[in-house]
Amino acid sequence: MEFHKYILQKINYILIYVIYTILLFTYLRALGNGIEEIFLIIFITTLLLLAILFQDFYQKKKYFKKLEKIIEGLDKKYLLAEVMEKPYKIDYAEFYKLLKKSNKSMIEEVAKLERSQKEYKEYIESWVHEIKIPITSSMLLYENNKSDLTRKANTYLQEINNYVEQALFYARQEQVANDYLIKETDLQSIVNNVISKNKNLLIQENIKLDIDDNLGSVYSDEKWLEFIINQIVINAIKYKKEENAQIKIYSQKDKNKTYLYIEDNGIGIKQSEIKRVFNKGFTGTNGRITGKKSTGIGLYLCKNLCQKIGVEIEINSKINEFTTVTIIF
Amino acid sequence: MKYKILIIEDEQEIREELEILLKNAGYEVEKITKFENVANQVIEIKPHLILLDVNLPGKNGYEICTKIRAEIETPIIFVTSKNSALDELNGLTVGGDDYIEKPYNIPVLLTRISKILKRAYPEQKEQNEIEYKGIKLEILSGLVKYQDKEIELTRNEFKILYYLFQNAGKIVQRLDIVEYMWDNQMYIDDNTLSVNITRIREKLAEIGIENLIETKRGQGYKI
């Protein structure tokens, strides 16, 4: 609040006062009072008026400063009316009443949305658990009845399973903090699981694998990590090149960090797009190639989950040559 | 000796397919179909290992595990479609030995089962050799013995021959062999398989085994 703006706002009072002073001056003068006496009276009343204005200005300024401080400290700004003191001034009290009404409606609205979002998340979770049962049955059916036909169906089944997992992890990403278990995690066994999951597709697509047999171990959460690595491997398969496709997985250790590299010799990513591949919904040039079915969700989830479990993820690529994703622990 | 595995799972389809799978993998299988007094039934069956679903009608898997643990030490693997850290922790605190998520990766499931069995029953000697038509495969050393001669195979070659021996008399598809190799972390492709088969034939011929592996055109191999 600035003083000149305040005065400008009070201009009507001041105008009335000026007119009143002129009238008073004329009247007192007509009664035969001396100019000096009249000026003294006017001086005193003007002083009084200024004093009132100043006092009012500082009091208002102080009050709003206090409110500003409260709102700054508030995590949810719409709770202002809940935490501020009820003002004793009648004009503020009216404002307060309205603000309180408005905030209350906001609080109700937010609670309603939160509830419905929570219910939706719970529904997704339970849906995923339900659908995993027929997926499990079908996978067992394939294992017990292998043929060219069932093998093909199993590849699709694996794809379905990947999408189902993506939905589950997407729904869960906000709760990573309450849902992880840091322990010594063997990178080899995670990578083996991921390869095993995508075995049919990798063999079918004729992709050569070169996996270091000493990837080592890190302290992290196995489940989230496996999901992240799976997304990266799925991408490497999706964006492979036609001939002699290869995926290399190796690790490196220095003083305080472990680097896990997942490298393919696929179609690569344009330099101009590489910064955006972790953005939600970004599909880029590669995503528009027919048949690639890019959703723009996989890498976004990877980045987000990596941040939450405290590991770094980097991507490097040269078009038509390679893409390397590095996870740094 | 065959290990006896008990399946505690309320989804009939999964239960039955799992039974076939485990029987094919060489285990004896028992199932529980009535979910009352599960712990007592388990103690009566005396399995070597239990696959325990968490979501069961009536008592859940954790409660059942606690009850079983009060009586016997049989290894228990939890199998469930819930995969939060809390679920996993629950499973381990009530005395589960492992925790596998549905849909399970089948080769991984089988590996974990055999690992836990080995750990729980170290006194059981593993089968060290497999014999067919007078030819012996020694698993630990990777040797093939025939009459009084022997020859060493590489890890890949040995694994391929071992798979053929396990399926002796049957036609084995090339892709089945490749997948089997992948399940054992040997990522070979179709060409490598052909090369390996040729080498195995040469090596077998050196110790006097001729025409053991037949090629069935368009189908695969058979011994």
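Positions refer to the first chain, counted from 1. So that the term is clear: the rigid core is the largest set of C-alpha atoms that superpose within 1.5 Å between two forms. Every value quoted in this text rests on a predicted model; they were computed, and no experiment measured them. Compared with the form predicted on its own:
The two rigid parts rotate relative to each other between the two forms, and of Leu113, Leu202, Lys65, His129 only Leu113 lies at the hinge.
Rigid-part rotation between the two forms: 8° for the smaller part relative to the larger (C-alpha based, whole degrees).
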Contents of the next structure:
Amino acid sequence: MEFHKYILQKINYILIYVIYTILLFTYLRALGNGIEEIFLIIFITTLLLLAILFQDFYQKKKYFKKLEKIIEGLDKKYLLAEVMEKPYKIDYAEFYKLLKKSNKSMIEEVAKLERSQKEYKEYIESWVHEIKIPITSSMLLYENNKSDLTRKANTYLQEINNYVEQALFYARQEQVANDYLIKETDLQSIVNNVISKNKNLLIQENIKLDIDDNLGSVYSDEKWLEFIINQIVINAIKYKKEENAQIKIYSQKDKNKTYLYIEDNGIGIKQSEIKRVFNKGFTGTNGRITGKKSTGIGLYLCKNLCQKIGVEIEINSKINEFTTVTIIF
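For comparison with the form predicted in complex with the partner chain, would you give the structure of this protein in the form predicted on its own?
Single chain only below; no partners, no other molecules.
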């Protein structure tokens, strides 16, 4: 709260006081009072007015500073009216009552929306688990009845399964804090699981794999990390080059960090788009290529989940040459 703005708010009172002073001066002069006595009276009344203004300004500034301190300490800023003190001024007190009523209504509405969102997430999770049963059963049918036709059908099933998993992790992303366990995790095992999930697609797309034999171990959550790596590998498959496609996975360590690199020699990403690939819903030029439609959710989820489990993720690419995604532990 700034003093000059406060004075501007009080300009009407100041103008009234100026008019009052002129009338007082005229009246006292007409009664035969000397100029010195009149100015003394005006000086004293002016000092009293200034004292009132300064005292009022100081109280208000102190009150609003206290409110600022309170709101800075609140995670949910909209709860300010629930914890703020009742104002000392009667006009502010009436405003405070209205604010409390409005805030109560808003809290009830927020609670209603939170309940609705929770119910929707629970439904999505339940639906995902239910839909996975027929998908898994269909994949088992393929394993027992391999042919060109079932192989193609299995590819579509794998794609459906990937989107279903994406929906599940999207619904769960706000609950990561309640659903992860940080422990020593074998990167080799996780990468092998991801490759196993996508083996049919990798064979069909004729993609060569180059994976280090000793990727090492890191401290992370196995389930969430596997999802992140799987999304990156799926992208590498989706945006492969037509001939001699390759995915290379290797790691490096220094004193404080472990770097996991997932590199492909695919169609790459434009430099003008590289900073936006983690944005929600961003598909870019590659996402609009015929036959390679994208939701723009995969990398957004990877970035979001990495932040929640304390892992960094970076991406580097050159169009028509390579894309390297680095996960830093």
